[in-house]
Amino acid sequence: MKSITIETITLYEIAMPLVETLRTSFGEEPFKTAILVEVTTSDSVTGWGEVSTEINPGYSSETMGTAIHVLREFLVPALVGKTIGSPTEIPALMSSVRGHPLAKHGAEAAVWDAWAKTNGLGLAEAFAAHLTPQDAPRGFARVGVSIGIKPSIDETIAVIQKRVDQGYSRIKLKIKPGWDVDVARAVRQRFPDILLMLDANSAYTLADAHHLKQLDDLNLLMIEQPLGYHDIYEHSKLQPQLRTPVCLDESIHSADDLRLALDLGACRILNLKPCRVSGYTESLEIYRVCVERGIPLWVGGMMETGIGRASNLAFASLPGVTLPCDISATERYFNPDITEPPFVLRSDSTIAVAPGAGIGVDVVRERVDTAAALWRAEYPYG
């Protein structure tokens, strides 16, 4: 393989508007906010990423300004200059900096997919050169839809209804206290045959045990990080209890955190978000555990732009992401997006790898130009 010289690394700040927002147990917010991160190499190959930053830290601890602060004045001097002759070097370049995973993986990002093209090779394969021969790409990743929490179970049916009618096959549905049992039942009742999920986003506690044991009876895919968003303790108390399988995302940051939650027995399904765990090389090295130990994953959204959602889908192509993800087709999010083609969904409830080398879809300069006057003009602080 090539090796890659990094001669400079832009950023952008951007806000794009959402086709719809997404309400979930901490809120929501009105735009789509990111920082891009755009790499260029000594041979003039140029290289994405996406740091899914949100404005508030709900989510996440990071937040635009934070992000931006560590990129501009740690991490962009950290990589300018270097070769590799692979991106899991990268994360030995920023290792002096604790923490901000969101903004570590945007760069990290943009150079898999600069390396990927300077070697001719589409993203998917990029990170399948690096596991066993027996990890070959798919070439697509099946795929479900998120459902935010509506006024009513009424309008959570109808448009539950209207992402069956387009081709999702699996439903996650947000919850919270409050808003949780009853609304599970009324969909299942409804649609007894879907792969149904539940989303907590850390809103409940280990004393609401006896509440969610009232899920069992709803023949759940699972429920996802239903306790604190730092917690594996008290997961390993709750799994227990529950015939549902627990899914933990916010819990898991390196695959030491999912080696230890499996041991301890806190969950059964693993949610892996790229970004939360700072790139793509720590993604595959928990790939590598969740395939040895036979555990379910899948590969969850921050509602990412075509460049974030181009990279996680060459990644959930990968055989051992063996559950529906959370990458829906771009229109669900954007129109336009700042990136050609659109993915879009297929008939199977998939969404086909982009072609071509890297993440495979083009990005429309002007579409950045314009998500990051919007930024500019809705957060004139950042």
Ligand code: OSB
The other form holds:
Amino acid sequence: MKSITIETITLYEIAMPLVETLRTSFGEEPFKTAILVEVTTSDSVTGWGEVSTEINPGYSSETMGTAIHVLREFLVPALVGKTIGSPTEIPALMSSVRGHPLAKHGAEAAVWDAWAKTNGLGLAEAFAAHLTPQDAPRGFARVGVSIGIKPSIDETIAVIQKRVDQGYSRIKLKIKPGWDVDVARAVRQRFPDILLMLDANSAYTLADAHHLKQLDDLNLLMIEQPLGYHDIYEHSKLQPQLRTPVCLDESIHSADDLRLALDLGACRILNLKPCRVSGYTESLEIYRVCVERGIPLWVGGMMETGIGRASNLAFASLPGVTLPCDISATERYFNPDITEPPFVLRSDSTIAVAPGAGIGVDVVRERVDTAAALWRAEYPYG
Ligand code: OSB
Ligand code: MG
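Having displayed the form predicted alone, please output the structure of the form predicted in complex with the ligand.
Full assembly next; the chain just shown is listed first.
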């Protein structure tokens, strides 16, 4: 494989209107926001990455403001001028910075794209080049759709009906105390056969175990992150009380966190968000742990633009990703997206990986400019 030398890194803070917002137990973002990372190499190859930070520190402690600070002051200077043989060398170059996984992920992702393009590989092949021959990518990912907290059960059912008609076979419902058992039961009655799961985004405590046990009758695929966003220990007390598999999201930041959670019996399934674990290098390590231990794995999302979606989709096409992912079609999020062509849902609830080198989609610069202007108009700080 050819090495690359990182010559320049350009950052774009953007905001984009969402086709449908996503209300969670911690609130709702008015726009999709992100910082796009553009890397150019000494061979004039361009790579793109996405820092999927939100405006509010609701899901992650990182925000648009913390990420631009950490990137400008620390991460970009640590990478410019460096020559690397593989993108898996990037985490070590950024290791003097503690934390800030979303910011690190975006920088690493841009390098993966540039390295894959330099070597004539699609991103999925670039990931697979760091795994075993059994991990050859499939060319597509199984996907589902995430549905926010709505004003009523009727509206929830109407949105699900629309998504089922579009071809989504797995539905994820956001829940919170007061919006959980009743809505899940109504949805299960109306849709007896769909793959149904819930995501609490840390809204409960162990004292709610008895209440959550009522969900065991609804044949749920899993419940995602019911307890504290840092917690592993209390989840290990909850999982044995539920038949429904617990899936961890917020609590898992590394392969070490996952090994701890599995050894304690805190979860049976993992939602892997490459951004939450600081990038694709750590994601590959987590993937290896899941394959070795037979843990069902899926790729989560942060309502990514086409840049982050393309790379997550490439990762999700690896065969060890065994459950449907939170990677929906472009039209569920944006009209238009900043990349072309759009991702479309196929009738078997899958999305094809974009063909071509690197992320496989083209970044439309005028749309990046429009999104950067919307960010400046709405949030002129920083
Ligand atoms: O918990 O999975 C989550 C979006 C923002 C913050 C947290 C979460 C989400 C999603 C998005 O569920 C799913 C998607 O990208 O389609
Ligand atoms: Mg989640």
